[in-house]
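Listed next as structure tokens is one chain, alone, in the form predicted on its own.
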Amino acid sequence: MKKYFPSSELIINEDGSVFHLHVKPEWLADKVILVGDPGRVALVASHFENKECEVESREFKTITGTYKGKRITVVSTGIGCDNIDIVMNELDALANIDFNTREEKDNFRPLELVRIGTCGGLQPNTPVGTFVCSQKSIGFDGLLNFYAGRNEVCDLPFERAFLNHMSWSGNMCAPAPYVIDASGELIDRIAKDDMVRGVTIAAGGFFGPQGRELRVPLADPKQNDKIEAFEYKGFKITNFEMESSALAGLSRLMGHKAMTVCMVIANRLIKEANTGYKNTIDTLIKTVLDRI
């Protein structure tokens, strides 16, 4: 018997669109680009030959169109893994739940999702302007811990090694981080041989969780020093951002392919930053559009 999804769990608007995104099932392409900034949706879509739909609700803006014969949907997520939880569940529902019967479709429809974002570099090989593909993500957000199957898709030995290295105990820097791989096939296709492949920490905030200290002291003042020094089976942590773990984790649980690629706009190791990055991120956008 097919699972039925009541209106309290899957909220469908009166016009037939999904609750937060306001996107209708027929508007969703198989290839999806995610960006944090709603203003960046128009930048991505400026390369489309045509647009078939455009809708905006809160921080979620969506445009579907065609680029070099490929049908692509670009969606803004806002900031943070909590928003990725909304976007991923609603995109999966659009693809794999019949909105008329509220039942799962007979045939699974896989999506390919690439998040284009910005990040802070943590190693000498990630100076400002570097493109970093998140081969693995360490989730400081705890989101995946609320879903069944979390242990089956996560890299548990890596998690244990990281926690042992950080020497966190009790409620210090809780919840416990999780480690998840992005789609290997997508990483190979997007990164090729001209992007850094690394381990990304998806932080639950921009300041304390990323080791930034303003007026409130950090729980672990040595956090970033330990993160920069961590190494496991040849992997080192390359960058901070705020969404990659939830995207990779939920996609693995749902059966989709997903990855994150970011441009470094600040290097925490040498304490440099570039606030004028918006002109150069278009190079990364065009690269992803060509390779997705």
Given for the second form:
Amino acid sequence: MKKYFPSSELIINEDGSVFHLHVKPEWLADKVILVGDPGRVALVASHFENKECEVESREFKTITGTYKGKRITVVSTGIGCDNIDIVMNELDALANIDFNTREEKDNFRPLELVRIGTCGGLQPNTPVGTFVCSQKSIGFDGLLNFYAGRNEVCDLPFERAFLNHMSWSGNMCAPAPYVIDASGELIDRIAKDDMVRGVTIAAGGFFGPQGRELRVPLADPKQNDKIEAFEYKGFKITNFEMESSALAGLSRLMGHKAMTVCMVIANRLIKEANTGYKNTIDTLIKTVLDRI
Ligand code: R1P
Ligand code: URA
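With the form predicted on its own done, generate the form predicted together with 1-O-phosphono-alpha-D-ribofuranose (R1P) in the same format.
Full complex below, order starting with the chain above.
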């Protein structure tokens, strides 16, 4: 029996586009670039030879076009793993659910997804300007804990080692972090030898969850010292951002290939930041477009 998805579960707009993204199935390419900032969509698309569609709704801006003969869709996700839940489920529905019959398609259509973002660096080898690929992500966001199969795709020994190291108990810094790998094939193809491969914490906020203390004190004032010192089987935690865990996790559960690469715009160790990063991120965008 094919799975059927009623209108309350998969909401389709009157024009045949998917609820939040406002994208129609025929507009989706197999290669997808995700960015947080809607303004970054135009920067990616400025390299396209042609554009076949452009649509915008809330923080989700989408353009599909061609780069050196490759059909690519670029979508902005806004900030946070809650938005990645929406974007990934709607992209997967566009690819793998028939919008006329509301049934799962017979043949699975895999997508290749690369997130190009910004991040905070946590180690001496991640100064401002470094490109860091998230080989593993530690999700502080809790999203994957709501999906069956979470334990089959996560690195459980890594999770236990991290939790022991942080010695959090009760509801301190809950929900429980999950540890998930990006697609190794994509990382090898995109990172090559000129990007840092690391472990990324995808935080559920920019301030407290990333150990930034303004007027309200942190639950665990030693959080970032412990994170910077953590080491497991040769892995050290390299950076903070806010989406890579849900992207890697949902992609694994859905059967797609995904990875995140971010440019460091703040180094938390030496307390420096760069807000004028538009040119450097364009170098990263061109590199990803060439390698995807
Ligand atoms: C926070 O400033 C935002 O920047 C990073 C974080 O993941 C978060 O979304 O990524 P983007 O530059 O892609 O938005
Ligand atoms: N994005 C983040 O999430 N954290 C930083 O420190 C910089 C960019």
